[in-house]
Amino acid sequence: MAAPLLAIQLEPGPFQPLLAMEQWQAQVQERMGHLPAAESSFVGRVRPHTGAGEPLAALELEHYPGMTEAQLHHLAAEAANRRAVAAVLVRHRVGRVRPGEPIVLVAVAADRRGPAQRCCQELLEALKHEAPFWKREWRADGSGLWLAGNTPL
């Protein structure tokens, strides 16, 4: 089997889903010829209040450049070879995200729907786990909280 097709991106403004999807639906059609025949997908947003219940102002992700990118592809690549799919897209988010705004996108394209369905399980929890993002919230009163941990599935 081929290398997977990884597109990892980290996105400093707002960005659309579905047309990253497409665009990248496109990519894997040029490269193979075809679309495979499942793909499995994930969209997160921002949630509307803070991990303690307040309302939330934004949800800000600061990063390492270089290191992030590199860190994304490797537990993309890891994900794709161990469940051996076609193709993985991730965006992800940097900067300061809404409540509502998408902050995540992960698609998987595989030949059949189980392992694309387990391949994007298993990036987004590495996402979640081990991708090196440092996040604060921000309240409606200027205030903000650096968070020490992750949230649960």
Given for the second form:
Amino acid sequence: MAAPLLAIQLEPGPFQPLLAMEQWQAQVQERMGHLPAAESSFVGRVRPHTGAGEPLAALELEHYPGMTEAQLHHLAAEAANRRAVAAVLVRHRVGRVRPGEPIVLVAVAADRRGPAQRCCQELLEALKHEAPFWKREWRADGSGLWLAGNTPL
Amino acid sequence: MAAPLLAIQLEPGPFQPLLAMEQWQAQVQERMGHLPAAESSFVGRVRPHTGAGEPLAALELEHYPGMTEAQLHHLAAEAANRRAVAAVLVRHRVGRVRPGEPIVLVAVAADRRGPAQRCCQELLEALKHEAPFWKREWRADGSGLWLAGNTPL
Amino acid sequence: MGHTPELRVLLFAALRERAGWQERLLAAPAGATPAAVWRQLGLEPNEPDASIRVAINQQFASWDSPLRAGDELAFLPPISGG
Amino acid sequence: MGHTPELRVLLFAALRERAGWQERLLAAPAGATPAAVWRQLGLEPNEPDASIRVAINQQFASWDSPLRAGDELAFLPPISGG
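Now that you have shown the form predicted on its own, what about the form predicted together with the partner chain?
What follows is the entire complex, opening with the chain shown before.
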């Protein structure tokens, strides 16, 4: 089997997940000559409130330029090889993200639904815990709070 | 919590999953005033070969008009209530579907990624086994074979 | 003794093609069940295997559900959706 | 005795704000480890808790990895991606 196609990108501003998926599908189609039978995807968006339940003005996403991109590639390759999938798409916001805006998109194409679904889930969990991103919640009063972990499943 | 928004539709001809998701997101946005934090989706496409490995000319999807739609609604409502999700989208082809064309789209929006992912998977399995659809593989020589089950996970 | 149920019977996919028909209107004896109708119609195999399912009025039902006049009875071969 | 490693040290997010700086160039004693550099820089808490991770040259590493001249050493507070 050919090496999986990995399309990984940080997004410094708002992005449209459906547009990103369309572009990725075109890449997969061009590379493979067809689209695999199973495609699983996940989009995460900013909640309108903080973890403590207050209105959220924005979420700030800090990253480690260089290491974050490399680690996303590493995690995507690892997840793709573990599950024998054909193609992986990751888009992840950095910077200031407003409520409702997408933060993360993961999509996986494979010949079977099981590997596509499992790879998509595993990669999402991996990047939440193993890719250097840090979130700060900004409230309307201008105060900010760094988060020390992730929203539970 | 409000009853989940269920958008269920049979597709008599080729459809575009990303366009269907865009329309559904607009519905969810209008109904809820925002898009939930987690969105999980799955697209299934026709493989280019039969289960026996021969080139596939087309897949024919027969259904039971009336019961199929009702059963899809029932399965979607059941899966949505079991997982407390906000909105569910199902599009399913009927008729003659060519290799590479989408057969099924399931998308689920929820406040957390776990319920969104699990509901999407469970609903996909449910409709594969509990919604009255029947597949026939058509080969290039004009012979057809009714399938007696589903592709394994 | 109940009255004679008038049934609409539907077959799908492989079952339809094997039998050579899709829909029949049928008067069944009082107390008829899907299992009895299957035999009455001479459908094959004589003892339907477990993979074939029954729907009455577009809802899954069991082989021994009592049928009533006006019911729509369908025999469903193994489902393969999605 | 090895020679003195010249290190580039980076802090991120809450660690950066607590310390009041983002990047430092530093000469560390021979045999220096991330744990030793953490103390040398007076970072807090004095004994870093398990949630803080170390990267050397942009790869995760352990607190007792030996550092070499030219290394980029980063201290990473708890990750919250996705």
